[in-house]
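Single chain ahead, by itself, as structure tokens, in the form predicted on its own.
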Amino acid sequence: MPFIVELIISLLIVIGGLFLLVGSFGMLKLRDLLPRLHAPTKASTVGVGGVLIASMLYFWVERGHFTIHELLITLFIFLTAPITANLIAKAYMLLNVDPHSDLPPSKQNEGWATFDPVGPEGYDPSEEYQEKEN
């Protein structure tokens, strides 16, 4: 294997490992849920992507054929991590945020999408928050 390819693979593994380390450190040190979501979805996604791309490059150079497994795993992680973080953040907001006092005005007629009434009966999630306070 040529030296330049070994160097590129090594750099991808080291950079991926550093991003994974930063993501793990963020999970340990950050106290609240929303900042904790930032660490694994951003840093760890790039870290795992770097390691998987290094693996793909290694087997392409070593065996002479391109494997698509690592690429599919990388794409799956890049697609699912932000969506999962968004759903967890919305669930957190519905449980812990009062839309009348904790959020700025939306400057539109509709309001904030997470807190808009749902369903034909006009269910308003903010009513549950007000009931918890009483």
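Positions refer to the first chain, counted from 1. Nothing here was measured: the structure is a model prediction, and the numbers come from that model. What changes on going to the form predicted in complex with its partner chain:
- Checked against Ser101, Val22, Phe78, Leu28, the hinge of the rigid-body motion between the two forms corresponds to Phe78.
- The chain behaves as two rigid units between the two forms, and the smaller unit swings by 27° against the larger after C-alpha superposition.
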Second form
Amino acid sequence: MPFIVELIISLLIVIGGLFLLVGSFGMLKLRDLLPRLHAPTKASTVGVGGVLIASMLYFWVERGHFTIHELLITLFIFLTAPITANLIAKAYMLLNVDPHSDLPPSKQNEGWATFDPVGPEGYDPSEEYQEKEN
Amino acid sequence: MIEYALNFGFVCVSLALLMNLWRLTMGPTTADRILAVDTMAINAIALLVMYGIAKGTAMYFEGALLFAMFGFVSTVAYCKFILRGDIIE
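Form predicted in complex with its partner chain structure, per the form predicted on its own context:
Let us now look at the entire complex, which starts with that chain.
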């Protein structure tokens, strides 16, 4: 294996490992969930991307035929990362944010869609269940 | 040289997994725990791919792809369960 290829593969692995470490450290260090959501994106883009490109180059040089199936994982992570981040943020807001005091009004007849299970102000879901039982 | 880089990468990913485990056990809210599991899946993908390079086989690639898929599905299922009280309505 030529030296320059070996150097490139090693650099990609080292950069990927460092970014994975930084992403997890940020998730440990930041103060709240919504800032914490920001840190692991480094791990899922540059971290995993660097390691996967290193693997692609290594097997290209080692085996002699070029395959792009490592890019499938990168593509899949790039497609799914925004969806998971959005859903985690919505779950956090439903459990830990009070829509009546912490959020501006939605200026619609309905409230914010994330808080549909909470219901409008003064709404008590247990009354509805009692009506159904009667 | 690749061996040294791989050893460095293994150390980094192992430390990252330990940090995720800390956030998973100590996380103050449920959403923190979900985020920790999601990041753990990402780190496990990187660990599997690096292990495949170290062993010189492309066999671990399928494992990494499965981790990517099931990590996404489990995160979405857990969030959906919290949001709606049900996964498939």
